[in-house]
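The form predicted on its own is given below as one chain in structure tokens.
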Amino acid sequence: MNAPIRVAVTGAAGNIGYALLFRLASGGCYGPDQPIRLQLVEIPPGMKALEGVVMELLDGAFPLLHAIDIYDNPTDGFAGANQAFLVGARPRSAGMERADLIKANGPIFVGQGKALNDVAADDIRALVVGNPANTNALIALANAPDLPKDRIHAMTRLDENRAKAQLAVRAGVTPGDVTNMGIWGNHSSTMYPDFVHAKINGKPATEVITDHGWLRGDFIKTVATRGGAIIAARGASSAASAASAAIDHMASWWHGTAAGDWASMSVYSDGSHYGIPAGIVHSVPVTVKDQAISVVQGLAHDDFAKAKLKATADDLLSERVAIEDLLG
């Protein structure tokens, strides 16, 4: 048995949060031979319900859960932190616009990239699931300023996962059959799922699926827009898939990814990729080995999805100006 590392989550008492900790305590991200102590950070109003998180925690008798302390400030509770899940944030409310939840939200991330800088351990890796995710992920990294920029990702893991789902129904297979699936760009409805480079039993998907005005059209669309048909569905937005993304983003961080296979990550552009602007926080489809990041190199582009990641660049050049200021 491993030594216990300390996993920090912010938002954990929220329905994210929630639907996260037990697949952590269980063992889901890190695997059965490491333990963990949480350390768990909510606001002030919500650290009543967090002790109720924490009894039902408790109740769950895990082996591997070490420890659990509970915080009301990041400053606090990233201290030591070997992973963090930053998952608190302001959620979008009716009529408000994403300008205005970026503005509401990019505090937040001041606050904890700070923390993050100052207090976690040094080997420190966290992802950003709150939203606008990428944004507040460069908004943290900007506020990290010893931390290399590799540390903090955001997630477009459920749009792969969500990706991988919608070509497994339509090929008739599972999604464990569904490979190679990137997400290209932002978090948001320009992100770019990758058809061209996905594999399904290990052929092309656009060969197993010959009707590619539906992998342009409607596969795209459904993939974009399912957070949005989940809430018209069932009054409450994708808090337990959300979780489970998270999961899979830090296990293939913490595991490594699985030899001629890569995941989706947003992570900060240098701008020697794909022609990605420097300074954002992208997702593109990488290998890991060691807990080290590789962007996958030698995709070809076409036109049609060359227009989908001007398109999501550009989407987050304009999310980087709304929140120049809190860049340092």
Ligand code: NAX
Given for the second form:
Amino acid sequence: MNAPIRVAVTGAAGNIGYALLFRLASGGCYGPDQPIRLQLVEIPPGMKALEGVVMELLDGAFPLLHAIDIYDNPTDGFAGANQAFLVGARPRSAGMERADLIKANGPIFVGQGKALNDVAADDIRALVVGNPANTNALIALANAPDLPKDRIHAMTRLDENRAKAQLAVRAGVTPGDVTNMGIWGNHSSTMYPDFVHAKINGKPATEVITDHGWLRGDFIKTVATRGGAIIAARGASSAASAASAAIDHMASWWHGTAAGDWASMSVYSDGSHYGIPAGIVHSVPVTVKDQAISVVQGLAHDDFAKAKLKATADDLLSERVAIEDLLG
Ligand code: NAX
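Given the form predicted on its own above, I would also like to look at the protein as it appears in the form predicted in complex with this ligand.
Zooming out: every chain and molecule, the one shown earlier first.
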């Protein structure tokens, strides 16, 4: 058994938090030999509900869960954290434009970036889930100048999982048969699920699914609009699937990616890959070894893919303009 690691989770009393914490406690992310200490962070109005969540976590009697502490601010909550899930943010309410959401949530990630910089453990690795996730991660990074730029990611794994599921259903296989499913760009409707390089049982997805009109059309549209479809059906936004994707992202970062496969992670762009502009947090396919991230090299993009990549990078650049004042 390893020594326990400290795992911070913000928005711990929210919907995603409720699904995420029990997976973490049962060993679903770090494995059966890795105990954890949870450091749960909420805003003051969320603390009472959080106390109830803590009671339930205790009642799970999880052998790997060595301690649970709760905090109403990130400066205390991130102290010594090795891993952080930044889930807490204000959700988009009816009639709220994406630009309003960016302005409402941006300042949260100034404070959280500073706290990660100042009080987290040296090996801190953090995943931003709260939307707009990519731009929030950029704000956190800009406010954590002592951290290497690859230590704060945004989550596009839910988009990857959605894309894998759609390909699996269409091809009549199981999701585990679909590999190399890269998501490019922003966690928004502009993201590009790269079916050209995806594989189904080791074969190009474009050979297994010969209806390329579907791949370019309804496949991309279904993945891009899945969040809204779930809200329309469930009356609430994706929670358990988002929590599961967050576990997948951090598990890939912790354990590494499988040989020959990759994972989609939104990482800081230094401008050196695929013409992606520098200074945005952009999803790319990556491999992970010993917790170090490498962008997959040498993937060719046709004109259709190039146009998609440009649109999603432009989306991220316009989000950056809206929060430029928070980048220090
Ligand atoms: P909920 O509203 O259920 O929970 C959010 C929780 O965060 C609340 O308990 C709230 O009190 C807390 N919170 C707010 N500000 C905080 C702060 N500054 N510090 C700590 N806690 C804070 O939302 P939920 O459904 O859990 O969604 C959380 C976030 O995930 C939202 O921003 C949502 O848009 C985003 N999502 C991101 C996804 C992705 O793929 N990147 C997909 C799912 C989800 O839409």
